[in-house]
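A lone chain, given as C-alpha cells: the form predicted alone.
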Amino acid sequence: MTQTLEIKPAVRARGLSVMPGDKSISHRALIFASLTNGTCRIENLATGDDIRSTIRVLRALGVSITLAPDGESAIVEGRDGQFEKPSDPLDCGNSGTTMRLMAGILAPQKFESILTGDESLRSRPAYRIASVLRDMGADISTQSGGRPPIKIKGTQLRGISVKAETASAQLKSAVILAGLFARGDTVYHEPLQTRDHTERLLHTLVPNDLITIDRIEKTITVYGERLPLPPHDIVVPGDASSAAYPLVLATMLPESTCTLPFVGMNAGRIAFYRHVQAMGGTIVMTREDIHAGQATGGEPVGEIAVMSAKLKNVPVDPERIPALIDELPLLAVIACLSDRPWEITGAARLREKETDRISATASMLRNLGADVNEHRDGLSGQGGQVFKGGTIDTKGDHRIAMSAAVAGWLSSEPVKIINSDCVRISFPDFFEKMADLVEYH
C-alpha cells in the first residue's frame, strides 16, 4: 500500500539538521572495500534502499558486509576484486548507481551473471554501459531496447581510450572499475565534467598509483592490473543533494535561518548552491580543515547557514547541468516562484531517470496551478508564480516526492503526496529531519 501524505503550508523554517551520508560516496566507499585486501571501516554511511541494493548485490558475490544497527556504519572485509560466483541474478532494487558500477565490476570476472532490478529500473536505458564495455572486451548483452537485465560472461578486458558522448559520473565509474582489471592503460574523454568522487577516492588511497586526473583536458587515465587496493577506513561526508531542500525552504521562507554541518562540498555537488546564490540566495559555505579530507575519502567538507532571501532567476549554464541533475525539479520549483522568466535546457537525461523527470515535474508543477512548458531538453516558464495546492502522485520517485513536499511548504493550501514513503530510497527520514525545520501558524 502506497502512503499518502498531506503538507501543510509553513510560516518559516529554523534550526540545525545533520544530513545522511553521501549516497553517491556511500555506493563506492562500499564497492572499493570489496577490491582491497583487508578489513574496511565505513561510518556516517548512506541508509537508503539505493545503498540496501549495493549491499546485497556484493553480499550476493562473497563479500562480508557487518552493519551497525542504525546501518549507519558498516565493516566491510575485502576480497581482491575477486568474488563468488552468484546462485541467482543480482538484484538492483530501483539503483542505477549499483547496476551501473557493478557491471564494471563484473564484466572482468571469471563467471556468469545477471544483473536485473524492480519495473523502473528495468525501464531504465543501459545500452550506453554494455557498450563502452563491450568495446573493453567485455561479453555483455541487454534487453529489447538496451534496456536491463544485464547478461555478463567474465572475460580478460583490455585497456582502451573512450571519448564519451554523453556527460554521465556513473558511465564513467564503470568504465574506471573495469579499467582497473583490464590489461594496459584505460583512458575516458568527459565531454563536460561530471562527479568526480570515484577518481577522488582512487586517488586518495592510492596516490599517482592508480589514476591520472588531467582536468583542463577533462581526461582520467587508469593504470590496469594493480589490484588489490589497500585497506582503508572513511566517513562518508553528508549528502549534498539532500541537503538541497532544507536549503530551499530556508531561503524562500520569510524569517528562515538554518545550518546544515559537516555537507560535502565537492565542486560537482554544490552546483545547485551556486545557482541560488546566482539568484540572490544567502548561502554561506564555510569549508573544514583540508585534512580532513583524507578522512573522507579525498571529498571537501564544511557548513552551510543559510537565510531567507527574494531570489531573481538566471541563466542556468547547459554546462553545468550534469553537476544540477539531481536538484533540477528542485530548482523548477523555486524558479517558478522567483522573480522573471526561466528555462532549463541541456537536461535530456532527466528522462531517463526514476521516472521521466522532466514530464513529472512539468506535471508536478501544473498540479500545484503553475504555467509551466515542458520541451524536449528542460521546462520553462514564468517567474513570481503562486502555488495553490494541489495533489502530487510521484510516481515512486524520490526526487520528485521530496521537491513536491518543499512546493507544498511553500504553496498557499495543502499539498496532498501520493507514495510519499519513497524517500526512503535516498532520504529515509526526509519528513522527520525537515518537520524539525519547520514552523506553522
Contents of the next structure:
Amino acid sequence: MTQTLEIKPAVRARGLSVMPGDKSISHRALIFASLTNGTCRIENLATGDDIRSTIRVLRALGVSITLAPDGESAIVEGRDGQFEKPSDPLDCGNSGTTMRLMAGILAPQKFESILTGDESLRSRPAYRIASVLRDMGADISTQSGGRPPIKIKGTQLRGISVKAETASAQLKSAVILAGLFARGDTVYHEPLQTRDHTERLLHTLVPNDLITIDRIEKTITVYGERLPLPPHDIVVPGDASSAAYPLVLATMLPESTCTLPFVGMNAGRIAFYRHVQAMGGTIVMTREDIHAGQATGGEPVGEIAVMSAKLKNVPVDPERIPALIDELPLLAVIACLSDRPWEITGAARLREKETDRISATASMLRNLGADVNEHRDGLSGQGGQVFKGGTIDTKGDHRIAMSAAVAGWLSSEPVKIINSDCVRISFPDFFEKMADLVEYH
Ligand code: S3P
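Given the form predicted alone above, produce the structure of the same protein in the form predicted in complex with shikimate-3-phosphate (S3P).
Let us now look at the entire complex, which starts with that chain.
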C-alpha cells in the first residue's frame, strides 16, 4: 500500500537537525569491510532501503553482518574478498549503487551469480558496467537493451586502462573494486570529477599502496592483487544530499535558520551548496578537521548553518553536474522561485536515475502550476514563479518525493504527494525530521 501525504504551506523553518549517515559512503563501508581479513565496525550507517539491499546481497554471499537494533551501526566480518556462491539471484532492490559496485566484486569470483532488482532498477542501463568489466576479461551478460538482470560467470580479471566517456562514480567504483582483484594495474580516467568516496576510503586504509589519485588529470591507478584490505572502523558522515532539503527550506522561507551538524563535505558532493551560495544563499560551512582523517574514511566533515536569503539564478556549470546530480530536482524547485530565468544543461544522465528525473521533475513542477521546458539534457524556465499547490505522484522516486515536499512547504496551497513513503530509500525519517523544523501559521 502506498501512502499519500498532504504538505501544507509553511511560514518558517528553524532548529537543529541531525542528518542520516551518508548513503554512498555506507554502501562502500559495508562492501570494503567484506574485503578485509578481520572485524570492522561501522557507525552512523545509513538505514534506508538501499543500504538494506547492500546488506542483503552481502549476507547472501556469506558475509556476517550484525546490525544494532536501530540499524545505525554494524559489525562486519571480512571474508578477504572471497565470497560464497549465492543460491538465488541477488536482489539489489531499488539500489543502482549496490548493483554496480557488486558487479565489480562478483566478476572476479570463482562462481556464477545474477544481479537483479526491482522494476525501476531493471529498467536502468547496465551496458556500460558490463562493457568495461568485459574489457577486463569478465564473462558478463545483460538482457535486451543492456538492462539487468546481470549474469556473471566469475573469472580472473586483468588490469586495463579505461578512458570513461560517462562521468559516473558508480562505474568508476566498480572498476576500482574489480581492479583490486585483477592481475596488473588498472588505470581509470574520468571525463569529469565525480564523488571520490571509494578512492578516499582505499587511500586512507593503505596510503599509496592500493591506489594513486591524480586529481588534475582525473586519473586513478589501482594496483592489482592487493587484497585482503586491513580491518578498520569507520564513522559515516551525515548525508550531504539529505542535508540539501532542510538547507533549501531554511534559505527560502523568511526569518528561518537551521543548523546541520556533522555533514559530509566532500567536494564531489557539495556543489549544490556552492551553487546556492552563488545564488545569494547564506550558508556557512565550518569544517571539523578532526574528522577529516582515518575515522571517517578520509572524508571531510563539518557543520552547516543556513539563514533565509533572497536568491537569484546564476548559470549552472555543466562541469559540476556530477557533483550535484542528485540535487537537480531540488535545484529546479528553487530555480523556479528565484529571480531571473534559469537553465540546467549537461544532465542527460538524470534520465537514467530511479525514474527519468528530467521528465519527473518537469511534471512535478507543472503539477504545481509552474512553467518549465524539458530538454534532452536538462530543464529551463522563468524565475519568480509561484507554486499554487497540486498533486504529485512520486512514482517511487525518493528524490522526487523529498523535492515535492519542499515545493509543498514553499507553495501557496497544499500539495498532495502520492507514494510519499518511498523516502525510506535514502531518508526514512525525512518527514519526521522536517516536521521538527517547519512552522505553520
Ligand atoms: C552514487 C553515484 C551517483 C548518484 C547515486 C549514488 C554513488 O550515480 O546519482 O545516487 O554512490 O556512487 P552515478 O555515479 O551513476 O551518476
